[in-house]
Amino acid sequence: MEDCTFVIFGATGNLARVKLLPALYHLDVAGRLPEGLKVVGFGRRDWSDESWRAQAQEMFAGAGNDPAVVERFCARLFFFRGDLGEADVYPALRDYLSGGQFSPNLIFYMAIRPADFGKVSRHLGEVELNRENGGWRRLVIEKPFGYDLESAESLNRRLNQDFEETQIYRIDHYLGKGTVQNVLVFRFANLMLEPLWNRNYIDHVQITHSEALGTEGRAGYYDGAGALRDMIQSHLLQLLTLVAMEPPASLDAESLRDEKVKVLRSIRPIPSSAVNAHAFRAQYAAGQVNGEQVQGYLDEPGVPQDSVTETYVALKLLIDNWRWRNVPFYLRTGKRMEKSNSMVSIRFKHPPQQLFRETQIERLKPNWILLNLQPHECIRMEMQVKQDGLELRAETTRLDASSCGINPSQLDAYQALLLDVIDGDHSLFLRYDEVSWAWKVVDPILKLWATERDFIHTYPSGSWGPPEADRLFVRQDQRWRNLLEDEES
């Protein structure tokens, strides 16, 4: 890896002290980072250098931190105090950066407001921070990538008038996961599968992601994004397009994000007349959670009395292409459920002959395959055998891959894809292509939905949500699979 400087816009915000300089410090732990990387803080306080490096060291001193490591650390902080809406501060900026004490290839991080990307771009374009002179450029944001399609066109075309689509790395954290990735290994990797995942084979897919948490003091934001903005538009059909997808024609960057957009874009649309047919929200009221009884969200501290805000989505997808038509995808998600839990269950159609109707098995049991995202990341899978005695009866045995459980050495997702940015790796980044369509599948919900304004159905906090969104299943045999210890739920 080459060296480089990480320059942090929003570097004493809650983004870049929670999750950005841990992931850093924890790569640097691992020796991973390069030697002359640097890092500097941009932001309004009156820090110096000084200031930054006692509050990394507060950070991370004790909890079993080696002190060489966490001074080694500090001594790559830099800071640089402006305020990002004013103009005159990027000149200096590109002094300080030009000045021979830091690498020419820069990282820009904007753990800032998605408002402000768009502004911060055009004022590093202005004073050619963008331009590729003497080392690389690469601008890292966060989701939200625009809040609705219009908004992420328009987001889109302010980056593009200063940066390269090849030097935008749309980050979503969900993509580093370990298992995530083991997606594709899983798909790929293994003859055996190939011919059975398809419409002949599988019955229906479910992806979901449960919290047991609820808002967490970001009542703000989520009050105005809501649970189909904040997981299932990026997250969950990013999922969707690992499952679903072809195989591509070689695993570098574009050829895996190709075969993610054709994924997209064979989603069925939903026209505003079927969307009540396809998806489902709801909102949590109170109730107990982990054994601790909880305010609804309505209770919580910023939202308004009058929200209709979901905090729970079902959504049906159908992707009209020759493997997966009119199989269909349930994606899931919801805030103060029963158990924190990320999940991909692809349920197999029954054998096409009942050979055991005259024994005493009523009807066999599904096969599942279960890819479990977080908090542990596993891979079973569960199929019918006898149970031991005489008579013919069947049971469901588990056969899980050795990644059941944590592994403690394992980089997080955050760090891996940090290292990935570093490495100018694009693979697990999203393409402008990939925001856009995912986008078009969610839109017609979300304008039908802001204008139902009267009712929202409610699921009590610690529940695995409401019994209405069952109505989304095409089958009466259909269940949603909430754990990897569930049978049929």
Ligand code: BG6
The other form holds:
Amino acid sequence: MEDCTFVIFGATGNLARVKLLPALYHLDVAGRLPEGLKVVGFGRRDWSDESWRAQAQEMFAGAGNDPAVVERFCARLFFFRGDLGEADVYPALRDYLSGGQFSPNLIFYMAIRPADFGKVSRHLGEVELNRENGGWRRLVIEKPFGYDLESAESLNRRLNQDFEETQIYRIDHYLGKGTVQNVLVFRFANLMLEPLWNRNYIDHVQITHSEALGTEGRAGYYDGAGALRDMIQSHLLQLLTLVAMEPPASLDAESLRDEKVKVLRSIRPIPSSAVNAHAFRAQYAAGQVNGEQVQGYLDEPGVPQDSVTETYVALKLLIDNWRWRNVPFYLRTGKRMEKSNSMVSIRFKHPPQQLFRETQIERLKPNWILLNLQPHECIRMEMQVKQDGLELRAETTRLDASSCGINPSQLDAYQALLLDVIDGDHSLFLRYDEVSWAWKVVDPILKLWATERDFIHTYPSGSWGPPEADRLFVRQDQRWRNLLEDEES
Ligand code: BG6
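Could you switch over to the form predicted together with this ligand, since the one displayed so far is the form predicted alone?
The next block holds the full complex; its first chain is the one shown before.
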């Protein structure tokens, strides 16, 4: 791996502190960082190299960390003081970076407000920090990429004026999660699944991401975004593509992303007259989470009293292709739910003949494959077997992968992604057409909801969301699966 300089715009912010520095540190511990990698923090605060290093020392010292590695990591940190809105700062940054102490391979990481992405890109272009003279340049963009289709297009146009597509890395941190990548391995390394993975055998698919947490001081961002933009347009649609895609020609970045785009393009558009039949939104009210009383969304600091921003979304999508036609994909996410969990649940159809009708079970329960992504990692199959005893009765048994459980060494998604940026691998980053097709899926819903500003359903914090969301199901025998341990009701 080549040496490089990792410039973080927004180095004094939350993302840098909570995700980027720890990920870089752990990569250093694992010996994965190039020796000459240096990190330049760009921020407005009155920090210096020394003060930033001292903070990092404090952050990583102790907890069984090797002092020599902490020392080595801190020596990589440099701080450049500046206001990213001021054009004069950029020539100074260019001179600083080209002064000889840094590798000419530059990564610019935008850990800043999305509204500033375009501005910083333009300023970098103005001082030719986008030009690959003597070293490569990479621009890393955090989500959200745009606010809707139109703003995403305009941001993309802006970035393309300054950077080539090959230089741009659009992050969706879900793709850095080992368990999410496991969806690909599970599907494409197990031949026995392929004949079943289609509309002939699968009744429906659920993708659920629930969180016990609320907005955690992010109301300023969240109230303008809402759950549909925050989770569905990005992470859950990405997960859907991995579950639904055709086998790619190879695992290189373009083949993989071509297949994901095909899925997104095949999602049946939702006309505004059908939004209510496909999407349901709600907002958390006060309630109890893990035995603690918590306030409702409207009482969170920074949330306007009349906000109708959704903290919960359930969405039904249909993919119009040979494999999936008429198989509903239910996507669901919510904050302040009973538990935090992410799971892909695949329900198979009933066997064509009810052979065991005489055995006092009304109907055989169908098979499920459950891919629990977090906090537990688990692959589970639910099968029917004969109950103990003289009767020929069936009951559900669970076949769990032996690796099920909490994986203590679970790598943070950012470690994998930052390593890929350093290595120049685009596979786990979003190509613009993916982003754009994902916006096309949710745009009609956003547009309609933007006009319906006087009412939103609520659900008590600590619940599994509003029961009204059940109306999305196309058949009466469909039910939400919330957690791995829940029996199908
Ligand atoms: C972020 C969203 O992208 O993903 C947050 O902005 C959400 O609102 C988070 O909580 C969930 O990520 P994870 O890795 O905790 O499942």
